[in-house]
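Presented below, as structure tokens, is a lone chain in the form predicted on its own.
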Amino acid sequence: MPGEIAIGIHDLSIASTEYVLTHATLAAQNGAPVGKYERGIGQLSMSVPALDEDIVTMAATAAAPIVERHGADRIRTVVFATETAVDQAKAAGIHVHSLLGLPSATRVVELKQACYGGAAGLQFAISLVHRDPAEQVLVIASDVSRYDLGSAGEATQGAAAVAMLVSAAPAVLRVEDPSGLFTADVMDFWRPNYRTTALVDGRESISAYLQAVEGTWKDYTERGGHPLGAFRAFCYHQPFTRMAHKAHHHLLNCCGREVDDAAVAHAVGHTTAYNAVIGNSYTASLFLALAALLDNADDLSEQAIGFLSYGSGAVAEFFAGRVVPGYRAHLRSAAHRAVVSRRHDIDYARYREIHEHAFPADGGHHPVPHETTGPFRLAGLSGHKRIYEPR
């Protein structure tokens, strides 16, 4: 439309963890064949936080980047969304705006709704930055992905943080009207307060998951949405990667179309690329997607992305975001990659370790050893507080 503002995603920064842990090394402890893992659900390998490691120090990780480029003057707002927190009142973006010295006239605030936050906040940013267009938003999504030991869903597990810079006239990213939408409830994935490990219905999630694909393709073309043939590629949420694949043969069924292995690759294959060696980030996924495909694919400028963020018990969304001219001198693809390779690997019981690793519910004072090589750390517990430092 003449006139309309153009709002999306500015600048977009990854971040990751100290450790990883291969697919090969889990399948030789469980006695599973690799190609379990790395051909049934698409993982290769999946990272692991050191012990000073959590959603804040990946979340500071990601966005400190972002603050060095842009300056914070014009940040008036940080949406932090998780679904592992690590507080039930205060907000984990605090944290972050604390360590990376953001102006006092800000507000923060946390969302959940299990691996949708992200999506959510992407699209409150939007609205925040429509009302007066000389703000910007950063949003973060970070999350560590843990399920127990022995589970169906232990070879899923990850960890990672986006942070996006989201504000008007974008150099990577417009996002466009309208979008689709989808609500039911489902028991498919939760974590009950009293639990440190999620709970999956495996069947159930997949079920849900596609369901929600039909019900937000639905909405998105009955509000005018563009036709499937728009679109360049697609980002969907990957608890695993193979679950991108299904998801988009799904959408193809949904269409009428005849389905195509090579066509669905040729419009997953390159969102893949992060997820696959990092595991599930649950609301940093969608957006490790999209980064992976900036990286990665041939030229995309003013190509249309279609977007599928999925997030159990269940809440979905289906929107479409169209690539800036000249983005490529904006990314971060040697850094994004860093990340990956930076990790080191670690042996099945070190990972045990850490994975069985809580801190005493005393409110003791109880320090963490310095193992992270990131630009910050959790320093410790002490008087039920959690201390974070520059490293």
Ligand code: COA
The other form holds:
Amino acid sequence: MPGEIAIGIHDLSIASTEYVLTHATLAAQNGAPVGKYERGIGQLSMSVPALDEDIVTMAATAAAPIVERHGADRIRTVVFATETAVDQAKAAGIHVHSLLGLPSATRVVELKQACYGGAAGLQFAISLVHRDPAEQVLVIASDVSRYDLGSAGEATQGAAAVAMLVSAAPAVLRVEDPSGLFTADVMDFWRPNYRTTALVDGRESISAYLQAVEGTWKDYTERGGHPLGAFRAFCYHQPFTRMAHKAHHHLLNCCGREVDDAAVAHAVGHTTAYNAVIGNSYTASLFLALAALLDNADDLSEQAIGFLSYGSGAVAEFFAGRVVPGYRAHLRSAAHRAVVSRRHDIDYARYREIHEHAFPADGGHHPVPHETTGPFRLAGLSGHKRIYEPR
Ligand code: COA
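Instead of the form predicted on its own shown above, give the structure for the form predicted in complex with the ligand, please.
Next comes the full complex, this chain leading.
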């Protein structure tokens, strides 16, 4: 932990979408064996945003209960991590700031480095709180992952947001020093500005991810981090949940440990519960893993949790967090389970319609039909401006 002050996650809240498409439906459409999805990549279903939902509405939905519980008086910074930005200039967090009625004396900024942005936001927030422990930082990670219809990446789509209140004397998780860092210039996954769907070299991305696991762990241990055996569980970025198993398998190998499936399942098992049914939420995925672990595991008080954030391109970070005794009283487990269970199943035709939807770029007035039953919605696009409203 930085200095003598314990800093970390004081509260954590997740949100997702109105709709869900099962992998059984996708498999029936494209002829793939459903076992390839359910067991091969570890995905059962994917969240699909309604036409009036996006990264802003999910972010505001995730953050609203945090502001409701703690107030906004101490929040002086909002960090919004995403790789599916809705504007090239304006930070999406400003829309959230407005929807939640946060004070004007706030700095709001957007961060990007593929799926690593959320972990970067958390680390930057810790530095800000270290400078002034009276301040809190609202870190939001929100993304909609989209690949071309019929592509290999299609089965790994998803959408979610995680909001975290970072503060001194946190109630849930203390984030510790040191961090292990790794950057390498690889083109494993990217999205040029002129595309709405990402491009991915799937096999390259898996091997780049594993190389990053090795690189971050090496730097982490060289900087005096905990030995492998000190960790109770590991939260990995999960582009698909089998990746967490592959990553941990690789880490055990690198450490010269005996690898057996039971040891891997013990380390990552609980962390995949939300990602398996929500799909890849890019920046939010690592923290959905944390939410699932906290919501589903037996008491983890004072246990060390390892975090591996990987963002294609590629930047990665390994760090430790220690669970704060009494954390269970602060969790939102019932609300998180409802985020998953409240979604409505859609058929392939509806999914395809949503996937192919695009706003006209003519600057006209384009209202969006009412679909979401969440608390915030995208009302439309008018004069090239996105209009958001509470529902
Ligand atoms: N039952 C069980 N498992 C099956 C199966 C079946 N019927 N059919 C295939 N599988 C397994 C394969 O053996 C493979 O497992 P392995 O990786 O352990 O060998 C897995 O399912 C996937 O099969 P594969 O043929 O490799 O699938 P694919 O060519 O469709 O690609 C991804 C899978 C993950 C590479 C692809 O979905 C992708 O590119 N996703 C995006 C990755 C990403 O987001 N990267 C960026 C961030 S890290």
